[in-house]
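Next up: a single chain in structure tokens, the form predicted alone.
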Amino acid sequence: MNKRLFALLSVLVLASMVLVACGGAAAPAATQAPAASGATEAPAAATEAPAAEAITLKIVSSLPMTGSSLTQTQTIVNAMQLRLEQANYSACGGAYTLEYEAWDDASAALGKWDPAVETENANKAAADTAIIAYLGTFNSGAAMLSIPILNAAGPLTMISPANTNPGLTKADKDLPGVTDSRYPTGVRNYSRVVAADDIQGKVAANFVKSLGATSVYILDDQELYGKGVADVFDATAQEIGLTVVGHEGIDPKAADYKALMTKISTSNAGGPPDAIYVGMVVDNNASQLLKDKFAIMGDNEKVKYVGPDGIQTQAFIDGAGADTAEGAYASVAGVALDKLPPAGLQFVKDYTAKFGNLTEPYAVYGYETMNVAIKAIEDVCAAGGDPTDRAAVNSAVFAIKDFDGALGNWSFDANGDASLTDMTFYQVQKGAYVPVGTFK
């Protein structure tokens, strides 16, 4: 071979090597011919096209993570994280990565949920188009602020593990037109996995009567949730023949309630009523109210003390003291943890293994809320849709029917209410809430 020909061939070889290195000469992996039978195949990394990067879908929760409610809300957040972990933080065969952030809608200044903070959270979620589900809120008053903001943003679906005010979903349970006005797009975007107060208040009144009470004094914290459940209790009590001796709102910031309890102690023909029903959350001085009731009227056997799920938390018992709280009752939607269906019992087992003993009943509702969000995403994918589309995810939430979840088999109705109606009453016994009966 002469030197000029050798030089030319060398240049051509070098040029071909450069083209291959730049990706210009080799055929794409998907179109390359398979290796001949018996031939040695190239390493997969060298021949396979890189997998497409998963798209991130963000889910946020907005719950009071500051103040007395933390004993409940931390277990809700734990349960949501557990469900995501079980899903390997992915959906739709790995095409989407699920990212979760737990937001606080409370402030140190108030020591409970703060309207300004919740509004800020809702606006922040509305502006972040990667967020496709907003899990919350815990307080019904907070939901009333967020629903219209999120409704106008897609709508962005909102799934609550704890809101119970009927008027959030049912127009006939609120002032005319108020419920519908919260949904400016005309499309519902708010749902909840917990039974509303039109069930809780009604069952509570019947429960108090079943304890042998014939008279009751009703108190509430003047918030949407507390007053709402107290009003339903009031109406039902009168329907079933319980004498409502009085019904008034309290100041949640009062130093003490001894004057109020002194008045109640002589309100029923010179003596105390058979029972006191309090519509409130633990953050609103619930423990102090019970301590002053105990100081004036004695233990809870003499004058029954009953409340809704807002006081069914260990923080309420600890704040009042175990001896003072002994015998008090509180209701929670659903069945007791040890009476959950198989999926629910497995949740309790998994939760306990990861986070320790579970006593707060709302944890399973947090788990189910995340369960719903993940199912909606998967259902959108299964139908060939795009789970980055907020409206598609929201529609999938409302389409959930006959879902076998941790709470049992249930469905959402057109308003966003779950078909679950069981209510369990708990009594404080030796410093802890113990289930004493489940009612329809």
Given for the second form:
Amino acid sequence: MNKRLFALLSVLVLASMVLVACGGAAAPAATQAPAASGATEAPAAATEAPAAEAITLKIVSSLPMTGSSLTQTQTIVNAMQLRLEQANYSACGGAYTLEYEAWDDASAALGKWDPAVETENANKAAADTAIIAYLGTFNSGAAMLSIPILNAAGPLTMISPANTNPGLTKADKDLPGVTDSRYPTGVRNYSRVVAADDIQGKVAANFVKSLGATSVYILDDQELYGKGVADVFDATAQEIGLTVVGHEGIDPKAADYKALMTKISTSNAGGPPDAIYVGMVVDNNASQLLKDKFAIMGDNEKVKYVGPDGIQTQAFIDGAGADTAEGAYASVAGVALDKLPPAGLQFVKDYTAKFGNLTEPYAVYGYETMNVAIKAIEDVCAAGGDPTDRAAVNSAVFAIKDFDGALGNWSFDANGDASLTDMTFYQVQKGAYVPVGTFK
Amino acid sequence: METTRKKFNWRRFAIASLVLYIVFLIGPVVGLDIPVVYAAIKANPLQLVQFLIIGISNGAIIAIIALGYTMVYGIIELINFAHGDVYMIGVFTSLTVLSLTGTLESKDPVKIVFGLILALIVSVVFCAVLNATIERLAYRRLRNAPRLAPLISAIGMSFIIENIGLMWAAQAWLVPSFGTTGGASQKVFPDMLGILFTSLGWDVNLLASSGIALRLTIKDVIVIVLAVALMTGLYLFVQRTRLGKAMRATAQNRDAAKMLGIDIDWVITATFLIGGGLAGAAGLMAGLYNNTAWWFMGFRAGLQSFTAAVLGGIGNITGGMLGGFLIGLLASFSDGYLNARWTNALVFATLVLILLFRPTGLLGEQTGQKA
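Beyond the form predicted alone, can we have the form predicted in complex with its partner chain?
Below, the chain from earlier opens the complete complex, with every other chain and molecule after it.
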């Protein structure tokens, strides 16, 4: 926020300076203006184009940047910019200039990702022929909206750093024809570098059992992502013999959940369940839910509180308070930051040097999506193709095999899923998430 | 003139049958399975009382915010959409006062009580002035414009205030616990009443020693007592004082009131001051009760309070209070006995039902006479 406020203020100050200058002498104002506007813009490529004849390729990201998720998405955007800076904003030996814009798919009216804004973003990207890669989205529900739009536009390739809903890529046996409505042209254009929830939900259920719990109450935020991971958890829990006491969706904007927690506190044969699993993102009141659970059922040692990657962010701990959040668990695809392969460790080092301390887990995924986009462009050039051709870039993304990225050595399968299946659990200890174990 | 005997209203009967049919058809899907709910109540009757306590406490906060909506609507027939956000500013104001006076770190009961009273006063005054300022800036000049114009400017003010809240929540130098994650995330409003009670050596749960398996916390008691005191005060003010009378006169007929020498501008400003002050008080209460400060909390609170105001009969102060408590109770029982997924649907379905049969709300509208 501070950065935005500062940008706004500086624009206002510069605008007033230009106005004053115009009122006095016109000539100096004209020379000042270009430099001034360059300073206020985001670090886009426009100011540092290496050669006049270079063709501009645009890469955009669409992530929720109004709402609690900003804590995570800001680090993703930073990481993408870092990767571009390392590439010096150019590709194919300077023949192409790379330009990056971070779009916001959230609205102040909702305080989280907004279907209307995401659809608008996708349509905007489809219409701008300079755009050759769409990095996003953060929320699975948002991806479901933009995939078909971008699929019909080229197809424009879409690489997500964070969507985990399985239905985005996998064929759904129960819903014939779903695949077709997602990908109307029949060509796949959506890929992701993060493991999907059919893995996350399954591993989480096994993890809860390994904590010694025998009964669990499941809550979700009624979104594609939250309900999706909670449903997988639910099914797996019943398979492995955990008692699912109840599974409910919550109102993600309610002022409190005391009544709900009171009900849960006697739901397991008169007592509380051993664990509560929450399938939700932090924007959907995850902190308030934990606070009311704490007030009624006590700390997270007595009744375990476990969630997916949507609550693995410092914003969740800040919102609930360090004492209340102590002992809560969250899973994130991939390994802990200090267990990354050398390229990943180098990224963490570079990121820390430029933007300060990094604790959010998704930054490295943001870095990897930009990595993939640049690699695809370079591959198209190397094969003698034209990287302004969206279809060529898209095929190059899907052709990536044995890629040595910041996440390790991995390949995309035909569905666009990366061959990464590690899942790491974090626990809140003294006000911060600490990795406690990696599972497959 | 003698009217003929009222004819049986077949249309209303048909609607009622349809509603009952839908309730019984869809009810079990939603969890409104009467035998199941009855069995749950029978198995644990004390829990019903528990849901009652939670519902009344939540309803009290909604009711106080609803008063601000209903008063403003009663007097200038404007839905002040920014009102819920004024309440949100109240939460942040009281949290900031508690932080700046060092109350948050304190364990000294005297200091905590003093800090809370100061927070209440500052929050009430600040929100009152803020609300009156909004009226002066965004509504006054549009008072005689088409009805949609002030409505749109109210929505605009709501967004502006939400963004102020967003920036406020990023100012960790004001409240260190805001942390470094920016203004967008939810912030902790420390449980000052719990800390106060623990420091005095008492249990937060007033019924802990009685052996009854109920939680009646000091938070519930203070929220309910404060809410009832504010509502009674407001009721007496509007019914008994000169300014209250002037307000009622302005609400009935603005032009006639003007002719009688009532300073309309001042009366409207006073209405906004009182409404804002109530929102400020509700802000502190909600902060202490739910322990959350969030830039977005005003939106939902505003929606629920506006619903409460309509439910009770907009413009009607007693109706606003009734509507607030009703919504609090409905939400609490729905969370408790039905599936939480349907709570909002249930609250708004009730609103629709009541408006179908009593279009002016439970206690009737009290707005200006239409010419």
